[in-house]
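First, one chain by itself: the form predicted on its own, in structure tokens.
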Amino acid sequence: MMKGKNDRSIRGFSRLSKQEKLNWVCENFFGDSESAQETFEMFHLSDPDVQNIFDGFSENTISNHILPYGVAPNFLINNKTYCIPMVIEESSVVAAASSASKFWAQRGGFQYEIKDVEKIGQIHFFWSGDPDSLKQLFNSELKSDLNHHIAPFVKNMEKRGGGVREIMLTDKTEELDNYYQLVLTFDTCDSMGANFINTILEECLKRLKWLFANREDLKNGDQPEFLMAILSNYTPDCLVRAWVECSVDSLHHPQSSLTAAEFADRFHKAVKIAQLDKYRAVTHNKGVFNGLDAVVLATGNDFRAVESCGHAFAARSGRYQSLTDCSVENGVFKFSLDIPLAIGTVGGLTCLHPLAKRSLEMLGNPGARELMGIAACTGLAQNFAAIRSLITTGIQYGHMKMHLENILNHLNASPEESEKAALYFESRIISFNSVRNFLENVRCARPVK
């Protein structure tokens, strides 16, 4: 009897070998089991030691997922030229960033400044006693006790110039009955610092539990319910500002039908719309992350944390809006980006992933602050290129030009057919159907041998 879909379950899957996991997946979820297995095995690395490193990044691994690794050269950032690694599956993103880097290199390049690098962790707990008593106890004893307790754990970070900046008690009882937070702020230097922050938080939590359970003056009173201790990925004070500026007259491009003043005006309006309309703002900010995420991925950082923080920051006013801003004043055009970026250059995948290490080497082995600036400038460049396309030729013109190669590959076009297609679609609208029809006509017209 054929098993039903709901019968394809297994116990102890994590204890199987990698090959056994792959066999089970292919046999149960693919009609062409052998072909599926060949596909997954195609992306195993030939060096078993390196493959073991990759397998250690995740759980229940059966293969590797490959994404293109491109570079955007000629990025002039704070008067230093970079070749920027970008991991992304969309070719038009790298092309657009490269185009923007070339454009701005001739106009002074990109600039950035780091506003701060403060990160946050929280201990969430409930306490039904008198708020003033808790605050007095915290200020008189608990804060100093916690600082003393975590001293051995922050020692090495302090040697590098970081550590715990502050421990604060926050009363949230007006928002939720009996709810309090212990908020710790951190400087984690060149590491993203998630493990360090969570370790310190859990040590503080253990110490608080011990104090309330063992001190005579505390254990007989109201006992807190300690719920959880975890870092926050919202880091509004781990902030970088990136910008470009030039005279309006310098914006003229010989291939554009717009005057420099018209371009500046249309660009300014496009950014303002993204500050007013959330539907446009989401797509607008996605353009920023197209460039920014590609750098974050290439350097082995956590793009999910960066994205969630960035989108929260975009809504900090209570309305979701553009992360970038534009001004045209006294004949000067300025385009800027403010964004929180909790990324690092030591620890985690930055040290383990071979390409992440090479990416950082390509960038000159930057510290976390410099990498924040590089990533922000790449995001700004990508957003500039996207807006420029939107207000001039339209986004599909350049995007589909880059996408043509993917369509041709999908349709198994020969090199000769691809060359003819590139010439044919130089001034025509590109779509999957139009390319398919073109190839069919070319193939029908081919002499029969």
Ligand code: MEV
The other form holds:
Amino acid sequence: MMKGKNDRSIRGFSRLSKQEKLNWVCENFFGDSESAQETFEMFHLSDPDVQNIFDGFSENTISNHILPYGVAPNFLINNKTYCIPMVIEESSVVAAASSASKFWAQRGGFQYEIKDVEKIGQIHFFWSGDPDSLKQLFNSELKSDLNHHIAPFVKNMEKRGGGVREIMLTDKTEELDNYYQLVLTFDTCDSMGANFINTILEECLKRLKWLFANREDLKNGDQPEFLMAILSNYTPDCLVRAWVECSVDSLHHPQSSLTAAEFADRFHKAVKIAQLDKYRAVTHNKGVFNGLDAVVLATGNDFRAVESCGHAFAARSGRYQSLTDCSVENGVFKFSLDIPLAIGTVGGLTCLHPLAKRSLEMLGNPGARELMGIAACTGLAQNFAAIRSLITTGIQYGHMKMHLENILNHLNASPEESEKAALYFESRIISFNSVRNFLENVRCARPVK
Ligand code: MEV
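Taking the form predicted on its own as the starting point, write out the structure of the form predicted in complex with the named molecule.
Complete assembly follows, chain above in first position.
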């Protein structure tokens, strides 16, 4: 078939070399192909070995996408001080985390507790035989057969203290005709464990198929249909609780005219609103994820898994709600976050991405449990900082300060010019044009109106 003039599809793209892919993309999708090529090439790493590692993470790679890597120092968590690596492109987030860490370091710091680290995998299958006899047989024989079959694959994880905790059969036939699940629970120690879990599930699936094909007592229905075996990213029992607390009296906020008690009351109300109104809850939780995701990304973990699980958890009551909670009782202010976090410190990107390795080193090479605590505390800090701004100065105050700095950097302002601009824009509206005009006037030594 002839290719139309506007048809920019291609066959065999994945077989092209990286340079050929880049050429093709630039020639076909950019007005100025040469300058596009330069931009993409600018982000190729000078060390080919490291670039190869990056190219190996994904497919059809033509460049690297760069995000800012910031740090939030002085985080006091379970009496240990951390400098927290944060990868995030949104201005004010790292500044807010740092400010919250400073605030809470003077009030006992952040605390966390791991509730459990259980992960889940499922095999989904359909069978038309008698459910009761299947359940009976599962408990008396099939379960131990499956455990025996997967033993060699679990051995190493068991040596590290983890493994398969339980294999359960769940009858779902009332929800969907003939539908069953084999549910496995796991402890994957310091790894996120996706590969381990999926390997075990597929081994179980193989054995299950064999059992149904070969056991006479499983031939009382049609041949089963085995649909799929995959981990679940919903891990409500891989759970961490992070919290801060202090006397209401010590909540004084220097930038605000509020008393400590008024601050506590307004803060409490803001959290309650996020518990009852989903429009507010989603934005509120987005603030939590601003901090959480930044740590998850910096340490090479799977932020999509963390996000989808976190949001499902936020809706566990049947209504989407705030992930954080606040109480003000007997003169004590307490603010907490419960969040499932299936993250790891070994395996996957955590040990391949050079900056992920450095992030973990910066954190003192924590195990998965400690990293869960650190990430949760950063999420809580972020949520605290966001609510504090919202109920006091308003969010734009901090954002605009950062925005001003970005514009000044863009316009190559000197330190003196930046100082003058900070003073001038304290009570004025910041826009790119207003800052540019201001600088032009300063540079021409004209009086600024
Ligand atoms: C912005 O990225 C996050 C906030 O909107 C969170 C919140 O409203 O709580 C400030």
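All of these numbers come straight from a predicted model, not from anything done at the bench. For the two forms, the rigid core is made up of the largest set of C-alpha atoms that agree within 1.5 Å on superposition. Numbering follows the first chain given and starts at 1.
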Next item on the list: Examine Met362 after superposing the rigid core and state whether its CA is displaced by 2 Å or more between these two forms.
Entry: no
